[in-house]
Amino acid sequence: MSFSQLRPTQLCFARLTPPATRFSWRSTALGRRYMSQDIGRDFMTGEASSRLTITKTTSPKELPPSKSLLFGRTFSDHMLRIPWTEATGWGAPSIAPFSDINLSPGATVLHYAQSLFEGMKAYRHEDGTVTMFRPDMNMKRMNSSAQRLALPTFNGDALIECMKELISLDRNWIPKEPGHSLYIRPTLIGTNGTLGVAPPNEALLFVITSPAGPYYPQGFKPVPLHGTTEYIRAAPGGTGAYKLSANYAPGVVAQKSAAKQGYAQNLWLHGPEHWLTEVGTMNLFVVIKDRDGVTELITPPLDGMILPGVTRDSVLTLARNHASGAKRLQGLPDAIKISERPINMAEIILSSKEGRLVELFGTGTAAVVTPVERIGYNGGDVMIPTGEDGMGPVSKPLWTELVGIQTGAIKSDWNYVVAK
């Protein structure tokens, strides 16, 4: 569905500026408050009903040493908030010092898990330019998740513009060391304090950011997976294809169970045929050679149970561009087949026995690529080949290209400029 097709209750909180002025500031100082004149018109009325305001902190926090960063433990100085009510639509976006959120004990997010989120990153390039990686994909998925929970949808481009202002304000929180980034967490929750399972009539969209170090600071370390048959992550017709908060809490017990058995994460299996779906909270890729020696890169299809990951889509696009000759990647096999198809443990075991199993890896925003060394399944281990550096012959060139794009070493229109 295009944004122009949104229903009247699905209000857009901002009108985009023309491209020529998209990154410009025309600000009026009001003490320590500033108002951007570039953001803020309600699409329903065409009137300037909301404007982004920025209140700078008077007590900037000390930036932690980059080597001490732990994922999601430290947050930058500011956050973005945008309220919504059924009666008035989206309110004025505001950037203010990072602080707690006041909620009624009866808030629907607390009782009925009316909550969704996204995970994305901003990168600092060698020339100082700051970019976001494919935020349009995150906005599309976030709106899809909002529709699934009967939460209000929004104009994704407008939210990107607001996030650019937040990141630009806190750009000093992006570590300068290679492999580091600023993790961005947009979240949408139902906030009305009335019990009853129904669409919320009040909501809050907020964005927080956190400096992040490299996922593998000491180099790639392949992980062991537990082929989980006693729990499932998702089912047909459920919510597996959406990034909902409620999808994650039930996985903690399964992960603890896997850890007790000596595995780092779960390989989520589904159905009596034990179809592979996802790896922990990551999308899954398998590389197998057919009996003619052709390399096949396989990932489960988006059948309603699989989250449409941004990194997943990026890997598929890079691989398909290589296969078509649009852009060859050094190190990838010349002849490679890219498949979005079901694959089960029987095929994994057979290809392993016949020496045709090349590698298995997960993909996601945090780690980009996570190689797998073995799968615990039905009382035994299926061993997965890995290279000397921990990666495989297909994942390594794909990871190299993807990270090169994210860090600016390789030019790409996937990067959205935040600040120069």
Second form
Number of protein chains: 2
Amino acid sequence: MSFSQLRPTQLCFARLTPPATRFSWRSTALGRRYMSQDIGRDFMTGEASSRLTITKTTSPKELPPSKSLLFGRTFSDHMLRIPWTEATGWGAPSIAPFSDINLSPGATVLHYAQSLFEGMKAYRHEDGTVTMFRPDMNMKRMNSSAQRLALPTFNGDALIECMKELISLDRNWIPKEPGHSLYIRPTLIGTNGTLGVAPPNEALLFVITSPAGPYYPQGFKPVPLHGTTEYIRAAPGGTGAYKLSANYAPGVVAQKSAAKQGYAQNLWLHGPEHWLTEVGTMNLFVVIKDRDGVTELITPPLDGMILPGVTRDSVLTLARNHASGAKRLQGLPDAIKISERPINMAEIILSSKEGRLVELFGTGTAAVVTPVERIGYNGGDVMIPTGEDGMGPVSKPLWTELVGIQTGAIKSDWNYVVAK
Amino acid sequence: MSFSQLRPTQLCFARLTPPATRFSWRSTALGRRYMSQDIGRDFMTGEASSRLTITKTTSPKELPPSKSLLFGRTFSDHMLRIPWTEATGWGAPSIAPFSDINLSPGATVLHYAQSLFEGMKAYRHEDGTVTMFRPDMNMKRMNSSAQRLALPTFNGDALIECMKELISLDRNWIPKEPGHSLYIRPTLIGTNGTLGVAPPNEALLFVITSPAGPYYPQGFKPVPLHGTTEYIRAAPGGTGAYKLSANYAPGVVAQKSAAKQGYAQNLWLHGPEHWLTEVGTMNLFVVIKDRDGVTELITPPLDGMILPGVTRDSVLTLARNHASGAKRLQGLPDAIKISERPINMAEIILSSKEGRLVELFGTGTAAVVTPVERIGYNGGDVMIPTGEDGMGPVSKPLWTELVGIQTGAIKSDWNYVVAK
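Since the one above is the form predicted alone, can you give the form predicted together with a further copy of the same chain too?
Let us now look at the entire complex, which starts with that chain.
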């Protein structure tokens, strides 16, 4: 691959003006060596060369037909890289053609899973505006993951600005069809090539993007889940609340086992009480009517085992705004109780028997909302009601609002404008 | 780097003669496509080209002074690589100069920790013979780890033969000083560049080696441990019994916390009962005298949370041989009870108070035996007796026997001859 059109730009950081950041930058310019922890969480360590550079591809790839898109299979023309070393802090961000990452065979990411990531999306509105959905939430979580692994933290606003440049450059990779988007995958890995189990002294933050079709092109199709009790996704004192690479590979066997038994995904049930925690790689919501007929929207609490999902938070916020009257959503029951509380299989089965189970759905960046039709459990299936179009009475108005915001039909400060 | 002296060899597989393997090979030669699961666990998929090739470096590195060796910092001149794809199975093994691994930025190892490894050692005996210590145990565990992650399994004997070739080629990298060895790191990673969380359809097995000095060059120095209750290493239904990359990065914060409080390593305490499980990245042994004065050697059982360590198994085997009279070890008490059973901090504290706590030590490939002098717990320190030379009355004869075997002073079928 040949590169060209090298052009340095200050745009990425021109908008970065929190006083703390400026101060750190100036201090660094005076020669003080900063660790990532004390540079005001900035990518820059004070060198003029630490500004974003963009190297455009000279051989752009052909865009894949939108209809043939499969999740995460095709990547856009460019990627963002930001190196870090313990000695010099964050180096200069660069956008360059998508290309291999070369690692020492001793790199800690390969041996000890020193790795974490985020999943987020950019949407093209009808008027051509491109936005990212709540990237501040992803940046916050990514820094939280980095701390959990003793990897370097960074200035989330700076990374958002760099990602805007990347998405802007590859905006033709966002399919024009409704329901399509550009999936964005920021990743942070430990790269130093020594075999000790310790915080890395070299790391690389990179961002790749991938055009994504709608998760349910033929409309919602509720999925069957298999209740997993043999394997765990998380445990108290573990890493379930962080988006670490280490949380994913060990879950594949549970998925395989679910698939073998004819289920689409697995439902992580925790402890002898079989608490519902997550659905495959999604957060989980249950809707139940209490004995007084009041609708309760329930999701497991952030007790250290649950990933603090951006879609989870968005669903809770929209539902709470509805319940408080701040913004009513059409179709959603007037009286709705929103609960972050534990719920176990016994409660699911009881409410199902008593006809009070309304619906159950997963939430995540990839599919936004995924309705569930049944849960394989104890050798049988617990049936979950689903609406005619696949969605339930609570998930549908919430999904409609959420997608309305993401696609620009509804104005919201959750949208970060990338390009107009 | 320039390569030369390409020479194909069949040596690596000449010794590989289990009938099942041969059969699979022939069947494959007839054109049947095999998945890794049904090719008799062989690296070969039937093509003549699937034999080991060796490309020697033309620019050998200078050997580092043995005194300056730090664990895992320096790698020998060559490495072994064996690629795998779902469609074609295991490809041809190759030994070539140590060089970077090039990965797609979408490679599953980077995003989902599809990665596992082993740690083992080759020793140079006084007569020049080079041996590996119980590599069959590592191969068994590596395949067990691969299955847990839905990564491809393989023929362990074939990998041992390939590693012998690698070690033989780089035998000058085994330092000549007593107590030194060559650390061997086989690693298996998922390499396909697509973002779905699923079994990979491409993988790479590679082996690198690193010269290692004695862990305690100035004799044994017992270490202080900090009892970790805030974080976990493993949990029931998790991956603690497998040597997965995913088990390591999340433990760094516990190490950092221990170090900050002045302790050398952390002691993983599980559950509200504070069961002792592992020491940092080592297995754990406790020696206690019961009230009748009988010495009990205790290690936590393989309940799914404990790594089945090769040194752990070796210590248990030597102690059991002693207890049964099969092979008495000088210095070890005649009456010794060997127990794989849970032990918690309450029992440690009680036996300490009653003067019955004899010693506590970690075992692992890197340090073989590591004596412990105290445990930071509940704001105080539980003191552990240690002998004059740092070791205890049980660990010392076991360590002496083990190291005697590894260095060739004592004959044993645990040694696999690499070169004479």
